[in-house]
Amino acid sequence: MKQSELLNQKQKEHLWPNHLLYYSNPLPLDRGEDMYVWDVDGKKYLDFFAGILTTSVGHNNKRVNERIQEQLGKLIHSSTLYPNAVHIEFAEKLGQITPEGLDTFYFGASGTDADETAVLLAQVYTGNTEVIALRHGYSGKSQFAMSLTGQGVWRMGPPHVGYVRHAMTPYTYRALGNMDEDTFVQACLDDLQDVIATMTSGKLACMIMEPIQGVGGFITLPPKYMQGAAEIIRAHGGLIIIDEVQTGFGRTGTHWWGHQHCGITPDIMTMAKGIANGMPLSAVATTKEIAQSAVGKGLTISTFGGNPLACAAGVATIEEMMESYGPDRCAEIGAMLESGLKKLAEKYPIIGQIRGRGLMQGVELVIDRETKEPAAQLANGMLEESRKTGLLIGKGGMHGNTLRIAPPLIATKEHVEEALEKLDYAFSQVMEMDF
């Protein structure tokens, strides 16, 4: 029996069966190096999904690993009850790349943790309770985060929190009545106003938005929508929370943060995934004034938030980004990736749209470009065929029909060319399928 078969068998025996696993025959990974990973049977793969946009500066990054090893010999854990030098060092380092004013941090262990903390802080600061989220959005796996999430398939059970309302997402590829972008964006802003007027008291705590909806299929929010939504929410007393869990740390190119493409400044910003190259860590950034509002409103600690090992990894990860893999480089390599994907779209009619920014590119697959009928089976086929070529990609979207292509930030022109060649072959195979 192959090692992969044995591990898959043990997975079924010992882990919950609702673990979502890619591929008809799940892929147990064994090790990684830079842009590549190897499965337990020894096959090599080019990683263009980065552990869901998390392995930001490559597998087994030398600088990150050395900093973890150094910290491992000093202190592994203490909790937030005690100040720790590396916890503070990481906050100081992070403040060098966050937007001006958003330089006060609270650390957690996951994006779920960060989003939940951010909403709670907004409620404490404003004294209001009601929250606006977006359809197609995703905020995590806790009970409250599933309530924020605007996709029924990601709720394990019914919605749980009654004060969350979901507004229409400006998903321009699927605009109502095939409206042009400007008209549809205005329709979505009108819907936001209507949701507030009909489904809330009018006194809001916050609205949470992802600049590019990750699990939603890399739906990219137009700048006019984000600007208009921020104005509307603030007029109703609410704060703007920007979820940068997937879009942060230069991935979208040109800027360190995805929202900076849209000309707005959030009141609170959440981040995780690429923050520490795979170590469990998240952060909530806000202003000193908003952070101060939580003082005296109840006790709080985080047992694992700001863990010394994770923070050490975070310091080294940001240093790598700042020195070698920053936003401008992501824009340059991302432009090559986007251009190559658009050439594939000219060749394969099942590609309905290429969208995203920088090294965060979505490829929505359809049965027919005129009807835009979603093609989840083709997306599944692309994952399987890409795997056969030695390429790992992701998928997402409400209909499960969007390929998510987001390599580590260390990707080079040669890696992009290799990935595009493998995708080209995978598309040619999928086109032969009966659908």
Ligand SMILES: Cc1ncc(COP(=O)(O)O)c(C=O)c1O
The other form holds:
Amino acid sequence: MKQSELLNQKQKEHLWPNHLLYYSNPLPLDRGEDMYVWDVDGKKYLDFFAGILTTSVGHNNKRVNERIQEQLGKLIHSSTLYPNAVHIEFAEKLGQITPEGLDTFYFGASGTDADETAVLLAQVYTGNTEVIALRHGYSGKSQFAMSLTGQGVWRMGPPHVGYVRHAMTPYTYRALGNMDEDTFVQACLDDLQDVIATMTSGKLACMIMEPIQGVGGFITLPPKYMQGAAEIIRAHGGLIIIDEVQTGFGRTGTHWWGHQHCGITPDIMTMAKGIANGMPLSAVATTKEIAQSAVGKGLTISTFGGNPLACAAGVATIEEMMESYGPDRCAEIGAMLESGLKKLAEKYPIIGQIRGRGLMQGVELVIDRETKEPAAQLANGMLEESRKTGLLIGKGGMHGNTLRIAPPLIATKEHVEEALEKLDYAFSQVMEMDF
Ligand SMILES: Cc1ncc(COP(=O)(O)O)c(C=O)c1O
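Output block for the form predicted together with the named molecule, input the form predicted on its own:
Every chain and every other molecule in the complex is listed next, the one we just looked at coming first.
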């Protein structure tokens, strides 16, 4: 029996069956190095999904690993009850790249934790409870994070928190009535006003949004929408929380943060995934004034938040990015990826839209460009065929029909060329499918 078969069998025996696993025959990974990973049977793959946009500076990055090793010999755990040097060093380092004023941090262990904490802080600061989120958004797996999430398939369990209301997302590719972009953006802003007027008391704690909705299929929010929404929310007393869990750390190119393409300033920003190259760490950044508002309102600790090993990894990850793999480089390599994907779109009519920014490119697949009927089976086919060529990509979107292409930020021109070649071949195979 192959090692992969054995592991897949044991997975079934010991792990919850509702774990989402990619591929009809799941892929147990063994090791990684820079842009590549190997499965347990020894097959090599070019990784263009980076463990869900998380291995930001490459698998087994030498600098990150050395920093973890160094910390390993000192202190693995302290909890947030004790200040420790690496926790503080990481806060200082992060403060060098966060937007001006957002220089006070809470560290947690997951994106879910960060989003929950951010909303709680907004509620404490404003004294209001009600929250606006966007349809197609994703915030995580806790009961409250699922309440923020705007996709039915990710909202398992009993009815969710009633004080979260979801406004229409400016998913311009699927605009209502095929409206043009400007008209649809305005319609979404009108809808936001309407949601507030009809479903809330008018006094808001916050709105949370992702500059590019990751799990939603890289739906890229138009700057005009984000600006308009921020104005509306603030007029109702609410704060703006920007979820940079997927879009942060230069991935979108040119700027460190995805919202910086859109001309808005958040009051609170959350981040995770790429923050520490795969070590479990998340952060909430805000102003000193907003952070101060929670003092005296109740106690808070986090046992694993800001874990010393994760913070050590975070320091080295940001150093790597600042020195070698920053936003300008992401813009440059991302432009190559985007233009290559656009060439593939000329060749394959099942590509409905290419969207995203930098090294975060979505490819929405449709049965027919006119009807835009979502083609989930073709997206599955693309994952399977890419895997055969030795390429890992992701998928997402409400209909599961959008390919998510987001390599580690260390990807070079040659890696992009290799990925495009493999995608080209995978598309040619998928075009043979019966659809
Ligand atoms: C935008 C966004 N926010 C929050 C989360 C939740 O993060 P985690 O899975 O680390 O809890 C995710 C996870 O995919 C995400 O994409």
